[in-house]
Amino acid sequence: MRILVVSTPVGALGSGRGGGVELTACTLVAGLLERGHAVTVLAADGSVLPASCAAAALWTCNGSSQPSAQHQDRHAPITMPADGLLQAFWRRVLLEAPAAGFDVVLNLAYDWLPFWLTPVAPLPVYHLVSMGSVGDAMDRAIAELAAWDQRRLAFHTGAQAADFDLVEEPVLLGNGFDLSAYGFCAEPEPLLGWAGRVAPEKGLEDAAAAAAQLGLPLAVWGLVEDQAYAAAVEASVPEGILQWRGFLPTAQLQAELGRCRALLNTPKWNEAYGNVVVEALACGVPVVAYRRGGPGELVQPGLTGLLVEPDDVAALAAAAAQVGSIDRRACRQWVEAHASRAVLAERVEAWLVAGLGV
């Protein structure tokens, strides 16, 4: 198939300001292009495809970023900027995509035009849902959608489908992830790693909190997005807890991460999957999580980590001290059997495949 893969409106591939969402297109890409098939990116300007991408197009555009989703309030209306990246991808796809013979267009973004507009544009438009339900006007668009053809959606996991109202079972795709990039390491250091955008929803306080009880220094990778709860976060804790590493790629950020003893991993919302739980895992770092969203499913109790109540540190900091018994290359292999780029590809592959009717 010729496909025409549309990334986030909020910042270029390789910012980091598209949150996992950039791990998801580069992988998907790669992944694709393996199974022969034709793909084109369309993304922000300065965007940057890594080497596994380099036989698929780049297109490009400028203008503003789109305002990220979970920042809006529930019951807000939907807003663009008048010069924003989010019309600037679309019009492209609209006059573009049908003259340059796409099979299909697979948006990755969690943004309202997309959804609205797939029903009358020119080509097929797919959906592949990065994030739970986080406002009104998006759940109605997912809905509509759902209900003029569901085909057309997938999701992450069984947690963030539910958030939505859905006519039939849901397509369920996970994730996946160039496991060669990740290197597996045995011996641990006395280390907690924390991973994701620095921003309220992430529940970094927590994760701080926990590993303060501990006595143990909290590696925190990611973007900063809100400077004023990060040092809210740093001053609720002993100096020398939070160690900031800041954003990187994945290359630097697997060696790192791959030395804790575990990653915690605290979403105060309903996280569609969880790509940073399945980078861990396939360091061999256990992973201890809240039982919400994503990553509750993800987590195998005993098996790859552990999960406690929502929003319990006191419970997030005992089940980071019992982490020694797990086996950190039985993380590893569930990663290998469940999240690889191979089989989100076959996955993608057969969804679109099933819906096209080729």
The other form holds:
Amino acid sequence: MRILVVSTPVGALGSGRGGGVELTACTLVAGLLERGHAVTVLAADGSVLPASCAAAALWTCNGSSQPSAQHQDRHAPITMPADGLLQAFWRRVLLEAPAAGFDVVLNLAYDWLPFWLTPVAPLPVYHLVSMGSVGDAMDRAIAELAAWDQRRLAFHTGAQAADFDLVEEPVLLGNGFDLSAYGFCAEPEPLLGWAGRVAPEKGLEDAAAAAAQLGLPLAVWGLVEDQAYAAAVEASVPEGILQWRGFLPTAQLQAELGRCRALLNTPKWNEAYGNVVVEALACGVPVVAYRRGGPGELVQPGLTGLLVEPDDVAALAAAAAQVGSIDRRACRQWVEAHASRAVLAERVEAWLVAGLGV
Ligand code: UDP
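Next up, can you give the form predicted in complex with uridine-5'-diphosphate (UDP) of this protein, since the form predicted alone came first?
Entire complex below, previous chain first.
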């Protein structure tokens, strides 16, 4: 197939501003190329594709980032900056994609405009929904599209899909990772890890409090989206508990992450998937997470980590103290079997083929 993958209109690929969608986009493109598809990526100016995507064409547009849906009020109307990247992307899709001969457009961005446009677009548009419910307008756009033709929608996990008003069983794709990029680390250091955008919905404060209870340092990797929130978390624990490591490219992230005894994953929202959970497992790092959203489905208690009741910091600390009983090799093996790049690309291809009837 000739596939046009539309990336997020929040920041350039490689900047970290697009969160997990950036890694998903690159892994998916590499996986589809590997299966013989011709792929073009539409992304913000300044985007960088990894070497694994060298065979993909890159179309870029200029414009202001779309405000992140998860940081709007739940009842907020849809707004777009006048020079917005989102409109630029979709004008280009509508004007250029049909003549360029694409069989399908695959949208990875959680934005109202492409969902609304889908029934009137001159070529098939499919959507991999990247978040759970965060606002009324998107809930409605997704419900309307599901009622029109739910084959156009796929989700990462059952917990995520359950947020939406669907008409049939959802297509669940999980996610995929280039496992050659993650080294297995058998011997951890006395260090806990946390990774993700530093923003309130990610719940870093609970992981920090658990680390403080255990008297262990907590390494934090990720883009600080909210400086005031980061400062408040820093102030909530004794000095030295938090080690701010910044936003690192995957090669460095995995090298550091692999040394952790455990990754703590403490989302306050219905996390759609949780890339960092699987990235830690790929390095052999067990995950202690809240039984909430994607991480609650991904972590296999007793095999790849432990799950505790959401928002229970004492239980989080107790579970992190017991994590030595988890076989680090089993963590890596679970990812190899369930969340490789090849597994994701096969699932995506099957979803598109079924919908397109090709
Ligand atoms: N990440 C990274 N470098 C870092 C920390 C995080 O590249 O130093 C990436 C990580 O690989 C993951 C993304 O940030 O793909 C976070 O995605 P996740 O699904 O965990 O959460 P989201 O940000 O989408 O809510």
